[in-house]
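Single chain ahead, written as structure tokens, the form predicted on its own.
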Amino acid sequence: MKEPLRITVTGAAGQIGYAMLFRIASGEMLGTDQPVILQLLEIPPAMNALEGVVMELQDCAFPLLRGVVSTSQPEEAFSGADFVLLVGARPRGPGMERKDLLEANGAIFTGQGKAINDYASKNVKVLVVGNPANTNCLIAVNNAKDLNPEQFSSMTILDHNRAIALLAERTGVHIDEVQNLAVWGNHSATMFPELLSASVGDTPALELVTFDWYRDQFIPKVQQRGAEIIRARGSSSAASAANAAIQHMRLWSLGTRTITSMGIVSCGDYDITEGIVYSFPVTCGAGKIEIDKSRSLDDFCVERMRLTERELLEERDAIKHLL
């Protein structure tokens, strides 16, 4: 049996954390031959709820679960961590502007970036789930001064999965037949789910749907899916977000040659501003995320990519004092 790996989850008593932890402990994230130790971080008022989650984990008697740490202290939660899932974040409250939300979360992710830098494994992989995920990731990256920016990413696989499911439904195929779709930019209402490079089976996707549907229905539907779910169930996506986070870490760790979407620190590919956290079409191999650089994009794509880039630059400028 392998040595246990330490997995830190913040906001572990919340809905996404709760939906995630049991699947991680069962081996869905890193494989059924990989023991894990869960290190769970919560704010002090949620510690009682977290203890209940720990009791449930114990009651499942997972063979791969070799220990659980529950704490409100970042230095304890991040100690020796091999994988970190930053789920906990301040939600937008009544009357809050986006800049207020960025500022409130800035303090959280500044501290967590520094704690990861000081206490986690030097080979740690960090996924930011808590919104606004791209800019929260940017803050964490810039406060983990001794780590490589390639060790950080933000989650857009949920948006990628939503786009695949919507296109498969529209074209009447199983999701396995949808290939090479990508989500570009920010995890927000400006994200750009791109179909120019996508195919359904052996057929280019845009030969099977009209451009009007693509522009006027598909793109807004993907962009607004989170809000649609909130209206329907009265709270935000939890199970699907947890599923996407597990999928993201599994692909990053174990590899995939299939195109997916992840937010990473831009190095200037596709002329996207260096240094911002931007979602690209990627593959994974040997524990690294690699951008698919083979795409030919038309003016419509470039316009949409620039729109979401501008929003990320505005967010960066709003929290530049934290970087």
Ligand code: NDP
Contents of the next structure:
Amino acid sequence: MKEPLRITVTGAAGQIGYAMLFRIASGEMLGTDQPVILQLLEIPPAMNALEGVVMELQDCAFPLLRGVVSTSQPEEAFSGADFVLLVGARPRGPGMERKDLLEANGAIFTGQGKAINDYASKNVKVLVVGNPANTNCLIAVNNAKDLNPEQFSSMTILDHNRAIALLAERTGVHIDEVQNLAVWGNHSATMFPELLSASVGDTPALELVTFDWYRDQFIPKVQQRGAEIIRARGSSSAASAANAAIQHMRLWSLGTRTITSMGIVSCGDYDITEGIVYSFPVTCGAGKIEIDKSRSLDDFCVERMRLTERELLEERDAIKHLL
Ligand code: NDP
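After the form predicted on its own, can we look at the form predicted in complex with this ligand?
In what comes next, the whole complex appears, and the chain from above leads the way.
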């Protein structure tokens, strides 16, 4: 049997945490031969709720679950962590501007970046889910001075999955026939789900749908899907977000040659400003995320990619004192 790996989840008593922990403990993230220890971080007011979650984890008697730590101390939660899922974040409150939200989360992700740097495994892989995810990830990376920026990423696989599902529905095919789609930029309403390189079976996607549908319906629908779910459910997506986070970590650690989308620190590929956390089309191999550098993009793509890049640059400017 393999040695257990330590997985830290922050905001573990929240909606996404609740939809995620039981699946991680059952082996869906790292494989059914990989024992795990869960290290759960919450803020003090949520510790009671977290205790309830821990009791439910115990009551599942998962054979792979070799221990559960629940704590409100970051140094304890990140100690020896092999994988970190930063889910907890400050939600936007009444009257709060985007700038206030960035500021409130800035404090959380500065501290967590430093604690990961000081207490986690030197090979840790960190995924940021809590919003604004790209910029929270940027703050965490910049505060983990001894770690490689390649050890950090932010989640856009849910947006990628939403785009695949929408195109498959429109063209009347199964999900697995849609290939090579990409989501670029920020996990926000400026994200750019791109179809120029996508295919459905052996046919280019843009031969099967009209450009008007792509621009006027597909792109806005993917961008607004989170808001659509909030309107229908009365609260934000949780199960699909948890599913995407598990998928992100599984692909990153176990590898995939299928293109997906992840937010990573830009090294200037596709002319995107170096240093910002931007979603690119990627594959994963040997525990590393690799950008698909083979795409030819047209003026429409470049314009959309610049728009979402501009938003990320504005977010970076708002928190530059934290970097
Ligand atoms: P959720 O579990 O529903 O969401 C957690 C975070 O994930 C939010 O920032 C949410 O953004 C974000 N998110 C990212 N992508 C998605 C997506 N596609 N769909 C939905 N959400 C997405 O929030 P809860 O309020 O239920 O739980 C948060 C928990 O975090 C609470 O228990 C709180 O106590 C805790 N917390 C912990 C901290 C810590 O550990 N230090 C710090 C702050 C909070 P959005 O708000 O935009 O939906």
